[in-house]
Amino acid sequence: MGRIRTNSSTAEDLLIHVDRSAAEPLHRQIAASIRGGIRAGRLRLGTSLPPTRTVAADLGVARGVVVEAYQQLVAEGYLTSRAGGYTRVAVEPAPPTAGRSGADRPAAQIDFGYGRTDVSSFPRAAWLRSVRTVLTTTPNERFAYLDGRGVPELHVALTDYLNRVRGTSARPENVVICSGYGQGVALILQVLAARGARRLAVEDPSADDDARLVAAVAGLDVIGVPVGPDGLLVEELERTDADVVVLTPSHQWPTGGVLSATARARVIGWAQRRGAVVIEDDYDAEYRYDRAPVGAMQGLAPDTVVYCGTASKTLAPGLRLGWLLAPAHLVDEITAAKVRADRGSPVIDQLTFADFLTRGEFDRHLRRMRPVYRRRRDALLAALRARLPELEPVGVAAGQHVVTWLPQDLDEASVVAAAARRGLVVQGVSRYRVSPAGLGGLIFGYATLTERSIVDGVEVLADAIAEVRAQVRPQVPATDSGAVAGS
């Protein structure tokens, strides 16, 4: 068994244990020891950890083992690190909560809001290598005005990646680059409205504010189609006269259902009979934790389905990079709409992403982030089981959020408000419904939270729910102590 202490005078207790006879990998043992030291208060905020080479030499392990442990703790928020500087403790130990009432606990500042990506893990060094490659090797003519579809290098790189990883049936000439899902769906709906589309079907619930706003401007009627445990209820879609439908078939937002192969075939059959178009929003399907990611629907019918993808959930929303795989008969019109909108997306960003994809850096980034997000999801599920077992989680197998349905005795709006009074942000499902009917539920986005913050947030939520229940509990009339029985 190896052990090491830090050089810092603020962390004199034993820091790291490794047991080579244990089944647990060494990097996890190292991370667990450091994490435990932080939680116990032995390693205070700002404490500098020894260099990875020093730790590796003292423990007799490869430096890469220590690097992996440090990186894991940086991703979880326990440590902070910068190139050329020290790795330091980034959090204070949590104060004990045993024996303290909810009212006595300090107000939390925790946000379970959905839609955020852990941009602190953006692969800056790898992205910089791609930027340098682009600036030193790209022909001059690439920086002139180009086709509104984007640069050919990115068309090819995306086609190779999406056909290999997402199961699409894409060709470079059918790719249109845009600035994200919002612009992409706006371009599609503008074109379809000009072609005569009058009714847009959306999943109910769904977060497709972009599509609904564009529909309102374009004069499209919006039809909500109910969602079941496995995604959109196809029999309900078949009863509509919609001209276009927006789906999240690989991971329904927000409920997490996966549309079955049979259901996908029925949707495509419905669309082909009506001459309708299916818009597939493939927003976070790369993050699957129980099996390989579920393939895209576009591969089944590339002439019927417009595929929308972005780098917002996988890399960073600030990149403003998105892409459409459009049927051949829509490409020219969508491209013309893109040119009218902004003359085309920035060339250097497109070329950088193309190099990033081609060199395999995107795949490496996803492999690195999947276990990070999975651990955060696991921390959320464990905390819910321990403190709020009555909340029913769904959609846990993929993505960056979890939905929990509320028991009938809990009002969604009251729970959200009680949590907000304690500094906890958690969103309700109802705000994303087209029709007002449906179960109350909560949406927990966990992508940007540390495991510790997730656990603390569930504790605060448990207090909020206890408050709501106390307020609605029937009051027992007081007994008149001076009354005489039978009087």
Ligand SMILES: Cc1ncc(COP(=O)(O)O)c(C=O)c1O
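This is a predicted model, so every value here is computed, not measured. Take the two forms, superpose them, and find the largest set of C-alpha atoms that agree within 1.5 Å; that set is the rigid core. Residue numbers count along the first chain shown, from 1. What changes on going to the form predicted together with this ligand:
Superposition on the rigid core between the two forms places the CA atom of residue 445 less than 2 Å from its counterpart. With the core held fixed between the two forms, residue 26 has its Cα displaced by at least 2 Å.
In the core-superposed comparison between the two forms, residue 46 has its Cα shifted by at least 2 Å.
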Contents of the next structure:
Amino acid sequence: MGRIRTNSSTAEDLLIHVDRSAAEPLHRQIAASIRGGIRAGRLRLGTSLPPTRTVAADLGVARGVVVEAYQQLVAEGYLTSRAGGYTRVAVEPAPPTAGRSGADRPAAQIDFGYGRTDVSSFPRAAWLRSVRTVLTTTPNERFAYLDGRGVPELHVALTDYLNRVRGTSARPENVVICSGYGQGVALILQVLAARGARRLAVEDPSADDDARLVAAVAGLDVIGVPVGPDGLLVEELERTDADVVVLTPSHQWPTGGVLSATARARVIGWAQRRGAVVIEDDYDAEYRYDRAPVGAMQGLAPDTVVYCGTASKTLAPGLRLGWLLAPAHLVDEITAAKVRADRGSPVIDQLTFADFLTRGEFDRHLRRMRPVYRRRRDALLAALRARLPELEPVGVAAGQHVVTWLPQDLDEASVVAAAARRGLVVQGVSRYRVSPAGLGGLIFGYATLTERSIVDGVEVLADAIAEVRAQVRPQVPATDSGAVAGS
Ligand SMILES: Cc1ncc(COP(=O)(O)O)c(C=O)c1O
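Given the form predicted alone, state the structure of the form predicted together with this ligand.
Up next: the whole complex, starting with the chain shown before.
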């Protein structure tokens, strides 16, 4: 029997023990020990495990045996491992087994809330290389106040990337660097309102914390335009007298539809006839799983469409890095608004991102993350199919979230509340509607959850839905007056 203790502060906790006389292979025994330690809460989230070499030496086994055990636990989502770094515990301990009623069930604390990218996968080493390059090669005078439009290196790197990958049609002089999409759309709406715009059309449902929020401040009336399975209903837009429309044409937020080529051409035609501006929010286009990428609308009409991109979904929302591709006639006014807002985005971050893009690190990061998110999405869809086939997932081919519509008899607010009582966070679609009417639905953000948590979360949701159903189902008296099978 070999044993090893953790290198964490709780050094008394036994981490691994193996029994050479047992029939079970050693790597499985090691994995089972660590898994058990995590489930029991002895190994907490973030605890680093000893190097495989140390464990192998202490247990007197080949290092490959320990590596295999660690890899198995990484695949199961219990551990995360970074090349050249520590292997750490990636999950909270599982909640104790629930009581039958569900009412006394302890909090599961699984969060399907939307909007969080997996920041634990931030490419620290590659980013650090770019920071180091910038700090060792950039002349001092570049760290003084800068042009509010951003640094030229990033304008060039972004146009190269976006024209190549997103099918945009832009020159470096069209780019304005901003602090995420949130600031970008605020700057554009501010400029358009100052130019006389009065009415803003938005997709219904759509995000309620950026364009719609800014509209109130900029004095714009908001018109909700319904969306269908293929995004915005263009015939409804054509009935409006909007001066500007905000769209998520590549992956409608939240319902996931993709605006067809014909619909895109019609939106552009409508805008050009009215002298309106189209704001394209290209927030998650990089993550595409089952179909070819859909190009940006900006490439079809660079004088009518302002394109907005963000690093929030691809790298980290905390970077606050975003970019606009604006028609020449809007660039100066947007830049002036940016200067008024904050005198320009941080120069070291911009130069770092430019270097990161130019080295091909951004492409590499996306290639690495796409299969990770895809596996999480697949786990979610498989769990929903198995446990809740009555929910209908839509817009699943891309992004970091999925929406499922609810059957008519399930009240959205009741499902969300029943889930919350079990420690499961899942948002309803209704709060994002402009007009209150519409199907109930749930939004599942899956970007930060391990496959195991996703499966567990769907299990908890199934339980919550069963409770809601039981409450609304009329009570049938327990008499023998019902029909008898075969009679
Ligand atoms: C529809 C939509 N657009 C854009 C963003 C990104 O916003 P920002 O770049 O300000 O972080 C998000 C983030 O969740 C989003 O949901």
